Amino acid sequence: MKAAVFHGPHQDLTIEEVDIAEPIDKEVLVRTVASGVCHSDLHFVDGLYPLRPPAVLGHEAAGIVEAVGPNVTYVRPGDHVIGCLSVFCGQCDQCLTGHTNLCSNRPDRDKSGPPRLSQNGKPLIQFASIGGYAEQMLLHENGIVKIDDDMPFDSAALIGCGVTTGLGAVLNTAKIEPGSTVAVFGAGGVGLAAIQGARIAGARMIIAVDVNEFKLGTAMELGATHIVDASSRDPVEALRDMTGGGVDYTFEAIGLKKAAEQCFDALRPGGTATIIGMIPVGEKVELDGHAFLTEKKIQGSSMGSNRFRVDMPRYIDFYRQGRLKLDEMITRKGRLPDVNEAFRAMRAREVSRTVLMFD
């Protein structure tokens, strides 16, 4: 098969012939038909995260069932279904007690057996047990959650990482109230996300916050009531100014400690700031201490704290009632050989989301 692969950082994938193994166990072979570019796998290639190379980057995909393993009853061949790196055991304290996104023994591959990804004999790494910039995925059977037939693939691949990222955020990790003032700091495919929860939830007031007047437009749309520029003024200021004196919640969809930092700042007494973005490995939030008497507090958030097997269908349901805006989303389409172009178009902030597709 046709996979994009990562040879290290600030380099361009390049599309080679990897070789994928067939599905044992619980595994099951999926065909790519959509793969969404997200921010996440950007920080790879920029080198903002390590990563060992050779490697199979993306990790939010849909697609069709080809094959399954002797051991696999969830799905069968012919079933269409959104991948999910939140691939959970079942068995572990964190999976036993309903936080399955947090999982403690996430089931893969005996390393002693051969590898899921190979070429020319010498084993690939599959990013986030996924691996979507390829032609199929060999997943395990809880990686991944069914879908309706009739669901959009480009859509549908939305929902398994940045929607579920962004909307989980709100609804699961921060569960806003109806009523509350939610400024969300980045308005990229995470934070047009989470923009939209906080909609769903019955925000009464939402900001987008961001510096990029393409993305804050596409945030109004999408369900924003009011902007900010940070570009041309102090963000914290203006949501202080805004809101009387401080947010209920804040969101921080960028990955920069600055941004974490005003999230928390921009807070009322009692309010509460959810860092959803990957800030690079070994930077410090820094906050000011004094602060915490005022009961404000900050926390982390992964793949918004999602049960994606109960979450996902539900942000379908979203989607079909008019209430979740995935079409919308998606700025752009292209081809496999087109990835390096969607990651160019990501750092210039042209696009809210590029879509591959494989069909």
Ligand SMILES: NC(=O)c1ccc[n+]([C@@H]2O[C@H](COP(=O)([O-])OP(=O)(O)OC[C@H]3O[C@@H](n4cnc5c(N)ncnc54)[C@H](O)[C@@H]3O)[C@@H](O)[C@H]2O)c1
The other form holds:
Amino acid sequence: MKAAVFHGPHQDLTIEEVDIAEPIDKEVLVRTVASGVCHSDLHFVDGLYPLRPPAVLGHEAAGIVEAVGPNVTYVRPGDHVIGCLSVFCGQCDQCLTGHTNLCSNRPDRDKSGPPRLSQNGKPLIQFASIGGYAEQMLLHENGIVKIDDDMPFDSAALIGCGVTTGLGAVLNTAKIEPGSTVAVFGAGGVGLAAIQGARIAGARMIIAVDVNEFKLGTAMELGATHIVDASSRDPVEALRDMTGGGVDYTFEAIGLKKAAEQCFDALRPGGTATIIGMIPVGEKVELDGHAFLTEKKIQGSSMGSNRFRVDMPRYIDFYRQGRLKLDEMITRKGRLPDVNEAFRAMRAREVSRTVLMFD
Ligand SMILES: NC(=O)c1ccc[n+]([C@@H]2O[C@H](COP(=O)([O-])OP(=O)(O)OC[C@H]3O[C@@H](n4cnc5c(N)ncnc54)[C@H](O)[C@@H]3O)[C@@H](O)[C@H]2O)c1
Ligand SMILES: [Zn+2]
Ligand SMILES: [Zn+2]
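Swap state to the form predicted in complex with the named molecule from the form predicted on its own:
Next comes the full complex, this chain leading.
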């Protein structure tokens, strides 16, 4: 099968022939139909996070089950599925207390056997246990959710990461109350999903903060009630002015230390900042110590604190009801070789999301 292979940071991915193993045990072989391009992949390409090459990136994908291992009970060939990197064991403390996204014993292939992905017998890393920039994916059955056959694959793919991350940060991690004021820093794929989560949850004010006109325009179309252009205004000052003293809930969906600090500073007393973005390894976030006296809180959010087998079908219902706009988040579609162009467009802030199509 063809896959886009990562050979190291600051280099284009190259389209190459890669061998994918037969499904064993609880593994499922999925034919990729659509694969979204999320900024997390780009952080590795940009060298902000370490990854040992060669690897197949991509982690926001949907497709059709082609074959299943002997111990798979959840799906059959022909089923439509979304992959999720939050593979769960179902037995550890985290799983048993409802935090499957934090599973401490993620099921994986036995490292002593043949790898899932290889070239001439040499292993390739399957990024996030998915490797979605490839014609096929070999996934654990606890890393997929079945979806209805009539759900379009391009929109389904977005649910695989960006949508679940943004919506889940609002609904599961922060659990905002109706009537809250919300600010979302970064109106890319994840931020637009957080904005929609805030709209669905009944936020009173939803303020999108970005540095790009196109992004801010899209944010207004998808549910923001106000915008702040951080390229021309100090966002903390702007948010305090607009809300009469500070925001109830802020969300960082960029991956910047400075924006995480601004999220905390812009809170009203008692408010909560939720950091979604991948802040580069080794960078420290600095907060005013005295601010804790006003009961401000800051927390992380991993993949929207998902229980994805429950959450993703709910998000599909929101989509069908017109409450979650996904088609509007897909600015461009491409084919697998367009992955590098999709990264360029993401850096240049030209797209909300690019989705690579395989059919
Ligand atoms: N926590 C998780 O589980 C999780 C999951 C998925 C993605 N992420 C991370 O979330 C972040 C966002 O991902 P994405 O795919 O939406 O990225 P994206 O590139 O689509 O969006 C980022 C947005 O931030 C804006 N931006 C850049 N600098 C800014 C600034 N100084 N002030 C305001 N806005 C600014 C850009 O214009 C863009 O709209 C990334 O760091 C990604 O790795 C985290
Ligand atoms: Zn992602
Ligand atoms: Zn577990």
